[in-house]
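Take a look at this one chain, the form predicted alone, written out in structure tokens.
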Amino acid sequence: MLPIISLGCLTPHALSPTLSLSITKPPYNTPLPPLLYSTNPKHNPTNTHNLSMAVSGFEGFEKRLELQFSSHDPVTGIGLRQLDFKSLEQVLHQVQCTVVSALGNQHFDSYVLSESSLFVYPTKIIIKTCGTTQLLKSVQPFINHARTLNLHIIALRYTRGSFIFPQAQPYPHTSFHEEIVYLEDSIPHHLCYRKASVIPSKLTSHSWHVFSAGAVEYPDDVPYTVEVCMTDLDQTLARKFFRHPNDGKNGDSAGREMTGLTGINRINPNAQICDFAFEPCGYSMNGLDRDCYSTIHVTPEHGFSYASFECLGSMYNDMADMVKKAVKVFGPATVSVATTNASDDVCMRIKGAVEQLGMKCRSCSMDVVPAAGMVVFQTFTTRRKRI
């Protein structure tokens, strides 16, 4: 069994380009190339599309990609966790983001990115990125890297909400149609069970986009996931995610302070947390609880404020209670919850938990997609208008 990794939250300047978190050796003090590093995702020098986005606002809604792999060898070992940091860095460069902090345990490695998060399991990769990143450009590189480890892809799922600033998105994210075409051209033919779906809601600005493909139509061992998107955050609560000018803190220490100040550390007290605060504002965290991840990302600016909470379902935790705690941290006017492959009971308990915060469920839509199962999309709004 791989020993527990306890490297702490490492900034890029503490990680070596040749260091993989699955290897238990100390990090070197070799900085990443300056071109790849930005402490503020809203001003990432690798992303030229941020120039057009600055006119409108920062896009909080993430794009999420999950890749599942398998091996003909029944003993996979640490699998994808063997990928060295340089290989991951090259893929992220194509996506237009970079690593700002990292933490791993005996089950998986997690990376906080300049735009959201990356999780690497032995046979699974989950990456979600916000802003004007080009997430789908990671599909083929990840498949190619996995092939060098004798791993072949068996399932892919891409999900996202409705962009706040769709006109700022670069190719291939200019429309859901373009994303589908790009994915169809990027994945191998043996992922023959495919479906693209836009799950609507009664809120015209909120719908859930899903593309799923698999070698098997409905596998038995797909864990359930919960993706929560929140907009129009309470301004008082959102201010907690702004840093004071010249506060003398780095991203790690400022992030740790925000985690405690906002109560994020109480959402799942069992989780190890790797957090990071951006300048002048914004926050990201990854939580590690045994083999389950959770992640939060915050864009607090008024007018396009946004926060997300995502978690892998677990028998160890009360998912409805965690969602309730996460929503309470931000006090949003609008919430959407997408659950994938969750039971009816889990979906109903999440609905009840959000409604306990004074929100009303406005719609509940669903669809069945291959290689993932039932996707349920619920939307909520506050019962009363804010003064």
Contents of the next structure:
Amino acid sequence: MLPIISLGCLTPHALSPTLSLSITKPPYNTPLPPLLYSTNPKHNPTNTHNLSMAVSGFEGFEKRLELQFSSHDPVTGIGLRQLDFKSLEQVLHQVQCTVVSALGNQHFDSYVLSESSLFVYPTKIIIKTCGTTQLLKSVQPFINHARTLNLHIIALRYTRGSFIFPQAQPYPHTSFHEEIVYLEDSIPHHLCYRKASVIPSKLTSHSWHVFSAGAVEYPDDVPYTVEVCMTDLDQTLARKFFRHPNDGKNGDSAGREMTGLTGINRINPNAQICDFAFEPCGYSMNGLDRDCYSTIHVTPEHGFSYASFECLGSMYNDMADMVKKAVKVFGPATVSVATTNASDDVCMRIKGAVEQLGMKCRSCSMDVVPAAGMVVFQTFTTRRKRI
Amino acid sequence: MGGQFSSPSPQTFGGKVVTVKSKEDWETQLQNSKTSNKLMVIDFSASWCGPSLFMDPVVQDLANEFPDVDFIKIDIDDFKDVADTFEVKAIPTFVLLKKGKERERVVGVKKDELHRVIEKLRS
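For comparison with the form predicted alone, kindly provide the form predicted in complex with its partner chain.
Up next: the whole complex, starting with the chain shown before.
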């Protein structure tokens, strides 16, 4: 049985919650083969041979933040979408990223950033950044800006995988412990249901980190989210995300070309896509389909290649099919899929879909967190790969 | 900013972004496009959409840079049927017309791309 490292207690008491370290073994739906390694709860499981690398490459693994708000007013209207661009830019400046492109529809606004994406719904903000951005510095500014619109925060969730280059990360991202301390200091007391969890896999290089805090332990109507992380991309496929010198294109037109050539536009043919190709390589896109966002980010360089696909669940879309198509675009050697609040059925279907590509499921672990529900973390590798 | 044009004769916007205010207004603009050689850029926008608002000053700069191009702004709530005719699914959407026909469109905040297609089509 893979142990879950749960840091933090659930305390509905009005006093500030206490943080404690414990290793718990929650019930699993499926029995797992014996542990191949043990985890030291005091440090972040990392791929130790990366620590000897003198130079680090670009960190593709993102940090993701989701902030849920509620309005005191009877009619919320467009809520957070009222935030003017100057205010958003101010917050993004603190995180060290800028807006590269944007697109909206009736339900939400989406922004492609220099280091990933931002989604603004009337009562929800999702911001996902890679590289060495200090994402958590956006928490307090977002909470403050929302307050000016009479919106108060009711839930926060922070998730990330394991960094390829953890030593390159700045404060407060130097360790998960440091991130938790920073988050606890940034959020108001009324978010009293809190939990921090490191969900492991059989791969020391792949763990899933979750911090969740909410005013309500089990909220209704939480849509499910799927976060897919892919590493060791097929080199031929990754090459499609390199710009050609003197191609006569700009980031917008090159991005559009990549979206078509790689088949990304076929993952969800109903989505409106906002894409961008970076120089000399790299690609980002946001997809808009009714009230569902999707987002893809690619770091194609050999040695630290990475791609992510994230999507909000919807009854209109076949999530497993979309995940399968996304993985096929990149041909990775390792895939991790983290779902939040997804049904067993969705998790099983995704597993089946990835296995159809010839990959083998290496682990499936889960944990329940307040305000978000069940988090399931599955990892897959190509059959050739030895762990 | 902008005014009502009652006659179908070609107009010089001269760096102004004209906001379409009525159905007749729109019909006039479309007619203008059909009868002239000028490029017309339609900015389908909405006041509740951040990305759309982001482009307002950008479009004004483009209108100043290309005074020989007509720039018009259509609010998708006020002119839902026009937006539907042009199959506007996300905003901002820029549709470039020549002789009343769509030649290109740019979807989203894409300054460089919008600049490029305007330059390409204006002659």
